[in-house]
Each structure stands twice: as C-alpha cells, then as structure tokens.
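Starting off, we have a lone chain in the form predicted on its own, written out as structure tokens.
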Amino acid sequence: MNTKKIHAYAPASIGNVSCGFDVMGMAVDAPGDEVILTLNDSGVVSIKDIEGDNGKLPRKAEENTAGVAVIEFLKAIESNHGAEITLIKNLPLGSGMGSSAASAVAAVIAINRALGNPFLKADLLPFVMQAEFVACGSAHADNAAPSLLGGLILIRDNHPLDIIEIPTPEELMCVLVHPHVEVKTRDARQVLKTSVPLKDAITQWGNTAALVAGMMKPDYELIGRSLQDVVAEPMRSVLIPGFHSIKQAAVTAGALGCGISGSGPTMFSFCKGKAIADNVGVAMQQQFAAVGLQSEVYVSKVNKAGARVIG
C-alpha cells in the first residue's frame, strides 16, 4: 500500500474579537492543534488515534472535525485516496479558542499537502466550515478562517464566502485567559436573543467598522474604545464566573480592552507591548483564582502565518 505521512499544525483564534460577532476572528501562535495525517489507498479515511482529549471526541471519521474535512476534501477531487488520521489536541475542549476549527483546518492541510496542493489555502475554506457545522450546528468561519489563513479575518458574507484580511498594528500582543470550566458552543448560542433592538445593533456597527479602523491606521486608543459588544457579551457573561472583575482587572493593568473569545470561557486582551501583556496577564488569571478557579495564560502577537505543515 502507498502510504505519506505529513504533520500540520493550526493555531487558535479568537472568534467574534468583541463586536464583530460571527464576523471577525484573529489568529495567536499558540497554543494549537496539530495532526498527523498517513495517505493510503484504502479509499477510507479513519482516526487512529486521538490524544489530550480524555477520550471525550469521536473516533467515528464522519463525527470528528478533523475526519469530516479530509472526507469532504477528497470528494470534492473525487479522489480514491483514503487516509488515517491521528490528532494531537493541544486546544482544550470547549475552550472558545476555536479548538474544533483548528482541527479541521490542520487535517485539511495536511491531506491538500499529501496530494499535492490541488488547492490554494484560502480554497480549503469551506471544508472546515463544513467541518464546524457537524461540531456545532452552524456553518461559521470566524474561527475557521484566521487558523487556516493567519491575521485577524472579517467575513463579510458566508454565502458566497467573502473574507477580507484586516492589517494589525506591529506592537499589537493578544492575552489569552483559559479558565478551567468549558462552555459548550452549541449552550452559549442558545443563551443569545433571536433579535436585537435597534439601538444595540447601531452601537454594535460602529464598534466593529470603528475597530477595523484603528487596526488599520493604526490607533491603538481607537481599538480600545471599539472592543465593546453589546449584542453577545451581556448574555454570555453570566456563564464565566467572575467575569466583570476580570475584565476590570485587565484594563487597569493597562490593556487597550478585555472581552471573550468566541463563546468562552476563554477571556482575550488586546494590549500594545509585550511588557504590558505580561502584566495583563498575570492580573486576569490571579482574578480567576480569586473566583476559584485556575487558568492558563497565553500571551503572543497576532498570527499573521496561520495554519502550516511542520513535517
């Protein structure tokens, strides 16, 4: 049998980014999935193994994010290939840092680069967001985009798929809290309002142009004062003990603003300097404990590579 092994990695990303919900996501450098992928002719493609999930995700293929993309990718080139996967989850579950896009997007360059890259990066796209919909019902890229491509990604429209990269400001470091508590995706969408009043969606629409214009200027005052979010936040807010205090916490410690990461519980911090990072860092999670509960911190720059093969 022809076999090729290749391993890939994909970082975690923060979804939403405050006010650009289901519409904005930014890559960080760790910490990330990775997954070894061996080509085969079986013409069926397997998980062999899974490891740091405590046997919590499903070894089926077609039930595992990792599984469903490289099946969908190899019926869109109508290949015979079969593949067999083992996926090294570095992302916690539940984390908010988009651990099951991550997934995907790693077993997905890892087969594109097995076959030899019949696509472009940016064209494996909809094989995670296919992915994504079997993890959580909903087809969304915010998380899947800026793994796959790196930088911080505005969706503009998912049907046709229109993604537009936003530059970054140089000094801009992102933080990272994870809270030792997991919030499913699926329980934090169904906390959220089917509408919401007029007003709200006004202040949201400048926050998220007004952010993308500090990005892009760059104006590091005008990114703190955009990273508000009045539609998803105030629901979810309740289901992250301590929440307030923390974010209080981080912006005294100098950090340009403070809110969640995709669905939490997660926390993120955009500041301008690592020094500054460090501290906002250190802060936020002593916070956390004084709630009672332990985190990991995560400081990097923002992602601009995303995704890569690593062997």
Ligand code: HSE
Contents of the next structure:
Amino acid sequence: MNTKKIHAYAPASIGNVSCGFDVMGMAVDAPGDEVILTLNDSGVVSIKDIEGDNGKLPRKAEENTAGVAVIEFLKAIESNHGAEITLIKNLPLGSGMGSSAASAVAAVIAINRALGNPFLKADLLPFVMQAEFVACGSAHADNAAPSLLGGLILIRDNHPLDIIEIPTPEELMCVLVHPHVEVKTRDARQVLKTSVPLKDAITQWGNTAALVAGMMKPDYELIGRSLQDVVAEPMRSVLIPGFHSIKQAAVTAGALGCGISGSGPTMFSFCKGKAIADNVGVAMQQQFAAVGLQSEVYVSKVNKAGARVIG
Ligand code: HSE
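Return one more block: the form predicted in complex with L-homoserine, after the form predicted on its own shown previously.
Expanding to the full complex; the earlier chain stays at the top.
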C-alpha cells in the first residue's frame, strides 16, 4: 500500500477585523491547529483520531471540516487515493478564532504536499470554503484565506474569488482573549439583520477603506480609529458578557482598538508593540473575570506566512 505521512499546521485568524465583515481576516502566529495525514490507496477519507476537542467534533469525514476539505480536494483531481486524518485541535471550538477553517486548511496543506503539490497554495482556498459551508452554513473566506496564506487578507469578491494581501506594520501586535463561553458562527449569523441602513453602510465602508490605508501607510492611530463595526457588533455584542467594559479596558490599557474576533465570543485588540499588548491582554482578562468568566489570552504577531508543513 502506498503510504505517505504529512504533518501540517494552520494558524488561528481574526475574521472581519471589526469593520470588514466577511471581507477581511488576519492570521496570528499562534495558536493553531495541526493535522497528521496519511495518504493511502483506499479511495476513502477517514478521521482516525481527534485530540483536544473533548469528543465534540464529528468523526465522520463528510461532516468534519478537515475531512470535507480533503474529500473536495481529491474529487477535484479525480484521484482514487484515500487519507487517514488525525486532527490536533489546539483552537477552542466556537471561539471566533477561525477554528473550523484552521483544521480544514491544515488538512489541505497536508494532502497537497502528500500528492506532490498539484495546487498552488492560493488555489486550495475553495476546498476550505466548502468545508466552512458544511461547518457553519456560509462559505465565507475571511478565516480560510488568512489561515492559508497568512497576513491581512481582503476578499474583494467571492465569485470569482479575488483576494488581496494587505501589508501590515512591523510593530502591530494582536491580542486575543477567549472567554469560556461558546458562540456558534451559525447562531451568530442568525442574529444579524438582513439589511443595513445607508448611514451605517457609509460609516462601515469609510472605516474599511481607512483600515487598509492605516495598514499600508502605516498609521497606527488611523488603524485604531478605523476599528469600528456598526453592522455586526451591535447585534453580536449582546452574546458576549461584559463586552463594553472589556472594550473600554483594552483602550484604557493602550490598545489601538478592540472588537469581536470573527463571530465571537473571542475579543481582539490591536496594539503597537509587545509591552502594550501584554498589558492589554491582562486588562481584558480582568474584565472578563469581573463578569465571572475565565479566559485565555494569546498575544501574537501577525502571521505573515500562513499554514505550513511541519513534518
Ligand atoms: N465573517 C464571519 C462572521 C466570520 O462574522 O460570521 C466567522 O468567524
């Protein structure tokens, strides 16, 4: 039997980056998910084991994002190969840190390498989006694209996919604080309104454009001013206990800005430099504690390389 074992890593990501609902996402250095994939000739994709999910994720490959991404990949190249997947979940589920996307990204990176890289990295994105659709009913790319490619990604269009890599300043640090409550992306999408008043739309696209300008100039103050979301945050913030006090605490501790990471409940802050980022992480964690929630803090640079094979 033809066997080949590949170990891949894919980082967490901050979907939306506040104002860029469904069109922007940024990869962080750590944490991330890992996949160990063994290629075989069985024609069947299976999940051998999942570590770190407390038994919560589907073990059927057709229902698991890592499995779906590999199935779609093999279908696309009309391959008779199969694969056995071991998933190491370092990312909390339902956290807003791009957990479902990271598993799928690590899986496609692994199968691509196992078969001699028939696809360029960017061309793997549709397989991950297919997996996102299965996981949360929406084929958004704002976690999938940054986890795969790294950096800050703008998704100008989904049909056909048109993604743009936005440079980020060297001293930009990301703080992610994950409180111990679960918010499913599917549910967090259902609380959204289906239309946006023109006044809010103007505010939103002003901020989205300004955030890109702030990253490229670079202008840290402008980045901070632009981290405003009048489309999703007003509805979703009610799902996060203490939301407003946490945001205030982050800014008081020196954050450039603060918002919901993806669909929440994780909150993120951008900061200039590690020392400020460390303080901001502590301040945000203290506020979550004040509303009775334990949390983990992750302070990280922007991950500019994206997912990679690690063994
Ligand atoms: N853009 C998606 C949403 C990201 O906000 O629903 C999910 O992490």
